[in-house]
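Here you get one chain, nothing else, as structure tokens; it is the form predicted on its own.
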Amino acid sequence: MEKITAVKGMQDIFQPEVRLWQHIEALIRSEMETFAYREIRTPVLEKTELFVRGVGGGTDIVKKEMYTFSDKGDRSVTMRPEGTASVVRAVNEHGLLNAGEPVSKYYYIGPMFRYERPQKGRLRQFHQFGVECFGSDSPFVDAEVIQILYNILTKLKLSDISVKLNSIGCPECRPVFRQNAEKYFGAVKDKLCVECNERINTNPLRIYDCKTPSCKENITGAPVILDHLCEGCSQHFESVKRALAQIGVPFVIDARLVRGLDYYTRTAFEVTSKHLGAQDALGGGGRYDDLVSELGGQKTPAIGFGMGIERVVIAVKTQNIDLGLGSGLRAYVVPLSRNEAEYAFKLLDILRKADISAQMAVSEKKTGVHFKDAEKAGADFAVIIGEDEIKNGTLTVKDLRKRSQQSVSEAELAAYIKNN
């Protein structure tokens, strides 16, 4: 029979790289301890008007990426292809919001998806880290989100890493900025995509976002919305630099960063790798002052990001970066023949409960053979037991790091293996 193969843009994830993604999530998640984020889980399936009315029904997530269909109830419903809509809906939907101070802290880990063209570090089925932080529009939170991506990403030892910087204005801004923008770009429709010649009318922000190439030369001349900010947005954004400098937290003005969800307001941003080629963005965000309310919420302002953790992990391995993660197993118990197979489960045993990673050979093999399976499993000792040993009391163990070996008794075999 044919062998079956995973839907086209979804991938299996196998050690040794699951390590690697094991380390990269307990960093996240040891980083928002320190930053008091709580942990959210929300449904992969959500009504499709969730992301309609909260991604915005303009852009080419809604329009031509989302997985949507009709449930047995003729429900449409859609596999979220993002986080923060969720989050928005759940908050609302279960009274999480706090009324000022404390503000309301939330992160999230899990699998998104869109029918897009899969290709390096953009895939169907991607795994998305987000922080959503709501009741607060002081830009020192602003500058507090940007931290906690820029700080996951240094800890991961990854270098040539760059903080892009916006603001892109609120309602009030943002009317002018319009007007000049479909000026400037209806003067130039011809030599723009057909989706951007659509956008000139009902959204010109997203024309910034396009990758055509023939719209990404055109938009060199276009107006800025950093030369339409009102006085609040511009003063906003001042503080924004002012408190990310005073942090250390390095950063660079980007005014043509729109990112490409509807829902943002003033501060947007994005982290690029040098090290994933065109697709460079490993995570961004921004403010989204306008979202919970509508998505029924109360008036609430709000920031966020979400980082790829398939580019993370991406950029991680195109820089050779050496995390020191090993295998994780510490012992490979090899009895000789079936006669030691017994004691040797024992031991394994005892180890385990010492909570001590431990493997135990089941086939009988010769020595060597044993020696080149625990390397091959990635264990850093083997422990051999043959007659000799049950005979005298004590174990041979190797240690394949250091290729030596060492005579230990029973009783000091977990300490030995703890300690070195």
Given for the second form:
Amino acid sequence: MEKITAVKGMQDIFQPEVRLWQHIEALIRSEMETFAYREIRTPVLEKTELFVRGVGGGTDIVKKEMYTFSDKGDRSVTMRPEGTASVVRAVNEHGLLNAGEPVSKYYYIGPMFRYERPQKGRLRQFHQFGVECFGSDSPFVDAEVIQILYNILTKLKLSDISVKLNSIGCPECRPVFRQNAEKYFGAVKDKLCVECNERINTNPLRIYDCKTPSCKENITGAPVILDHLCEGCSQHFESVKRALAQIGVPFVIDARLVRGLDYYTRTAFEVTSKHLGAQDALGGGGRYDDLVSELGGQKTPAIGFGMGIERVVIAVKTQNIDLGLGSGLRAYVVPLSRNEAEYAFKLLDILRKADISAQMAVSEKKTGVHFKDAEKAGADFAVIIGEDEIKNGTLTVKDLRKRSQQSVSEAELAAYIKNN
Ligand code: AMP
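Coords for the form predicted in complex with ligand AMP, given the form predicted on its own:
Below, the chain from earlier opens the complete complex, with every other chain and molecule after it.
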């Protein structure tokens, strides 16, 4: 019978890569404790309307990429393509928003679904870590949120990352910019792709995101939002830059950074890696001061980002970064014959009771083959038990990393493994 394979664009994650995932997730959780963000877990399935209103009917995500279907009750539901809309829905629904301080700070880690054309770094099921901070329009909050993303990536020892920063204004300053952008793009419309032609009057900001070479060429001379910021947005932007400089987060201004979603206001940012090729964004986000009210809540300023875990994993692997993760297995217990099996099983239990990750060989093999198995399993030590070892009460412990050997008594075994 034909083998069943995974759905296109969706991947299995297993050893040894899964260790890296666990490390990234643990790092995120520890960083989130430090920054006083609390986890929120929302359902994968939401009402389709949430994303149409929350992400924006004009975005590629909503127009082309959503996994939308009718459930058995004929309700249109969608597998979440991103996290922000769901978190906003949840905090609104459960009355978790304070009008002001203390600000409400949430984070999530989970799968997202977008029906995109799969390629390196672009999947149909991928995972995002994201943070959302509600209740403050302070530029310090913007700086804090950008710092979180920067910290996590640098703690993973990623080099060659670049924090790109822009302000995309607010409903007060964007109309003038929009008019100028419409005028500019209207004049070069013959050189823009079909989609960008549609965007000229519906959402000219999107054109800045277009990857079509002829559009990219014509974006170079286009007006930029930074030249159109109102006094409030301009001051906010200056303060964010100062705050980032104060806490040592390097950044570059990218006046053409607009982000793919409709809901952003003021600060927009993205962190890219030189090691990723075409899909070079590790994460990005921005301020969305109007989204909570657009989804039926009280007007609440907010800011957040989403980081793609698959892309971070690719970047760590491409750069050959050694995070010292190993397999996690410390001891591989080897009884040399059936006669030693019961004693070996007791020893295995002693190690596990001491919280040492241990595994035991259960079939009879040549000693050399056992060692190969131990290495294959990624163990640090092989603990060998033969007739002599039982008689003498000492075990032969082979350090598979250092290729050295030592006799250790049963009583000292756990401590020996812990300390080496
Ligand atoms: P976005 O929600 O589009 O701003 O995406 C935030 C981050 O999620 C991006 O910077 C990527 O790292 C990641 N991401 C977005 N779409 C995909 C995808 N289809 N496959 C893998 N990662 C993705």
